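Let's start with one chain on its own, the form predicted on its own, as structure tokens.
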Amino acid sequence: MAKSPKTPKTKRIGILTAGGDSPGLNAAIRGVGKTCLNYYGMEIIGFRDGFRGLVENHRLPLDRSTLAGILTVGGTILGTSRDKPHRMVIDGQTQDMTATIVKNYDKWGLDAIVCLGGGGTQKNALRLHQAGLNVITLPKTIDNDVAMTDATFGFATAMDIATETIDRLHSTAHSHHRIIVAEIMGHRAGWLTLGSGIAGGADVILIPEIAYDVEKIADAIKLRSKHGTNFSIVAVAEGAMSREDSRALLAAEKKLERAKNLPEKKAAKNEIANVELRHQGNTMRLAHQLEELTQLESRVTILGYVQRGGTPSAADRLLATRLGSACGDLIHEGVFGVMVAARGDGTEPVPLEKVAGKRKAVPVDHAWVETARRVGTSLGD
């Protein structure tokens, strides 16, 4: 009797959120889980709460009732954390679980794992997929500030709700003769800040990539007031640095690669320690400094996590999808160890050596910085 044919095996794939929520998670997992159900015949399991869930067995079956309903849902159903896992706190104890992971992987019988997050997941998962897994990620953050991507998800909702904030504060600014300093999300890339700056109309915008000097900021203001304009909004990274804590901190960091010994590399990180924390309140001590410079009364807005909550954007939604169906795609085909980039309309697999570790920061010379300078707002140098 001629035997039958050998059934293949129904591929499974895990997916976890790691970092912090952004706008688009929801439609990422979605886009890849809808994929690899329905277009593919695969098998899908949600891992909760990021890289933790991996090693704590904490798990969802993502199904097609799971998945309805959710493109349009903030946050993630899946729950994320900042645990990495090299370095997880268990019973109090920081601990290595990159094998349990992997005992894990096996232990569920998974073909591959895919990893929704930003900068520290990309280099999270080139970790695990260096121990052996076959790992897949996604660009996610606000800060737009993954390496190798044309875009990351969660960047175009945070962009329209600070933009919505900056065109609330100009009445508030105009009526009361202020100055109004909005502080935005962006430790060490000023692409929100940037952008939501140009669209909101901000007379001043304050970015981490180029130092500020808070002399030249109050006279941009005092030329507005000299032309009958008695207000000014200042739409600030939460990282811009004034010229002299950016020497000092660029002063420290070059010390840190030349330290040779302990001693030396602990000085140094002394030092970065200190200029960061005297960055501490740095957008409440920028608003009091221009108040006493320029004479206006100075109010400070801060952001904060209301641009990182909430339904997400169109662009966002139809971004997360398209990189997420393209996730299922590059499973299918046995492509591994890659984050899945936007390209223009397109997408690019690009290997996670590529992007772990980079950061994509705003170059200096970059259009929107000249389109910032073309229409006459100052960005404090």
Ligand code: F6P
Given for the second form:
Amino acid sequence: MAKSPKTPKTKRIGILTAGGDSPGLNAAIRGVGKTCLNYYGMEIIGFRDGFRGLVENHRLPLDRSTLAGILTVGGTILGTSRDKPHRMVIDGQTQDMTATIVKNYDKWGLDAIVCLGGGGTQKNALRLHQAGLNVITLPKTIDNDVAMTDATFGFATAMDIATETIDRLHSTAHSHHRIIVAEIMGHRAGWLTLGSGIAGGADVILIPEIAYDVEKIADAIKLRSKHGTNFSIVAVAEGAMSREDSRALLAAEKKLERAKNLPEKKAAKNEIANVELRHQGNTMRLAHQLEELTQLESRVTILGYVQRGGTPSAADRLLATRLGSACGDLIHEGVFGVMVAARGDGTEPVPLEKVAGKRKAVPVDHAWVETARRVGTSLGD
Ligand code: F6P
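What's the form predicted in complex with this ligand like, now that we've got the form predicted on its own?
Full assembly next; the chain just shown is listed first.
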């Protein structure tokens, strides 16, 4: 982590939100904004739609009135995008816009830029830090998969929403004696499905970190029927895979790692794309397979973007505000090139090099996994 070489006191900071939106983003903008503006007397400029705003000079000056009333609001008042500074589509052409961003940072007289985002944003922020900008980030995502932080804001709200959905599915599954397969987001991490699956009492929980065997899932459901309970809720993460698909993906990823030349790389990437293509519609396929194997009627519910929308929970508002205000302190101290991580009740600056490119997956022996097993939940393995 580097001390700012530029100024001992930061006067004007920029802030942007990048990647998929998540509940708590506005609470974090407010936390950073109020601390910087009111507590430290800095100026703060919002940049719209992620890194693109820094390229296109698309701004939203933040003052007391713009920061008021946003704590409870979902989404992000700044807008967001998945644009990457080094690979941005401008006028139909993919270009490296890093130099433009550096130029605009200077043009606006910024002393720091705060980037709120998930794993991809941490990587992009590191690139900008390496290009010489004073960058500081906050960890945001409903997936909870950012490395080196206890938690990311957005996760708690999404878990509440997914839990409530599982709760509601119980009565309809029970009434119709059906299997309901609920697909939950999380990209390639199982935190959201595991957390809401345990909290909602799902009978089967399938996560990307534990490859499943459909026969084993069917056995667990049949056992429930044998004991007189002829309905089941299956919580499946969007990235959960059967043993066969998981093996194929792992082999292709290894091939990519070992690839020595371009054709080998291309072949490995094609293999990965094929597995991913095969994976599309996996939840529907799983429901059909379970229907055939158990003779219980099956239905699918895909939770989708409802998990990301709307009011953040109290836990997310608190986390986002804590991280945001700690970010203001670090800017004041001139600490950059870091992500503000949640650590217990406190916060901790972690160098971006330790965060970027790392994904926090669920360890297969994690306490939540063990808890699920103890209460008789099938993990499909
Ligand atoms: O990272 C958050 C997330 O909601 C993932 O859970 C999901 O896989 C992805 O974003 C969806 O991305 P998009 O908003 O680009 O469709």
